[in-house]
Amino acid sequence: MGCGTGYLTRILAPVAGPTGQVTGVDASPAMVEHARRRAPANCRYLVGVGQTLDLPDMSFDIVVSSLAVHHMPAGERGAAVREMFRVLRPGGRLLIAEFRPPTGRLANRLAGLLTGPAMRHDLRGLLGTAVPEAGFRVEDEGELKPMLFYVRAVRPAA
């Protein structure tokens, strides 16, 4: 979810193997073209965005959304979860990584500076709420240096 210019499902591609298939949404038609013309034979990109896929529900063994929630609207971000809890089916993982704020004042201005509004806000509080309200079982969460935080889920098998 917020596949960009498809990166990392370029990445993620030979890990799904020629019988597997990766899925890219993100809300931006340049980056989906962008995406679709570098993309592996097991690879496919939508347009869309996170709080209403136009996906099957339980179609997914994994949901990955990289450095994307920041840019839906603040109000909308809970909804994007859910959509991940429904298309994921029974014992389908998720991980989320995001953007964490420098806890220094100095490098939090400066960060803010270099970034925008991406590391205004905190989504540690929002998304360890949000994750297990929307039914997951949060595995493990933690911090990755310099300024990345992550969430590690699985939608329960009953």
Ligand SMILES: C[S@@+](CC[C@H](N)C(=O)[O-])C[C@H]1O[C@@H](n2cnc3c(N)ncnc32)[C@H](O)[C@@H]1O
The other form holds:
Amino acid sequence: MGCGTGYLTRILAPVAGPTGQVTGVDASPAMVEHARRRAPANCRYLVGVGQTLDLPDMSFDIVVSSLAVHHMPAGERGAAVREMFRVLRPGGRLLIAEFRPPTGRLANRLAGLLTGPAMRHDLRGLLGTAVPEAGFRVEDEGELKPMLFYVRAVRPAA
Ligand SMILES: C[S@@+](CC[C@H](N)C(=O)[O-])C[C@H]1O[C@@H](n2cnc3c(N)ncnc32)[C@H](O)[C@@H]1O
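Please could you give me the other form, the form predicted together with this ligand, since above is the form predicted on its own?
Now the full complex is given, and it begins with the chain already shown.
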């Protein structure tokens, strides 16, 4: 979700294997167009927003989102997590990786100036609440250097 140029989907394609399929969704038609030009055989790309995915219920084994949720309007991020839950099959797994902005005021301002205001917001609190509220069981969360954090969760089997 929020696949951008398709960088991560191209890494995931061999993991899914020849019988698996990777679907990248991004709000930007230009990003999707770029990703399609470099698509491995088992990757497909759709233009769409994470808050209202045009994908069937329980149709994926794994949902991955990196550095996309912070781009969404603050009030719609919970809806995006609920959509990730909806499209996962019971037992399916979720990985969200997000930017972890500097906590110092000056460094945080600088990060915002260099990368855009969206990058100043720390989503750990929001995802810490939105992921279990959507119905997920959180398996693991942590930090990755230099400036990432992640949440891994499972949609409990029915
Ligand atoms: C920083 S890029 C990350 C791309 C990719 N996930 C990666 O890690 O390389 C953020 C992407 O999120 C997409 N995006 C922003 N808002 C979105 C939304 N509401 N739904 C889906 N994608 C969105 C942008 O178009 C952009 O391609």
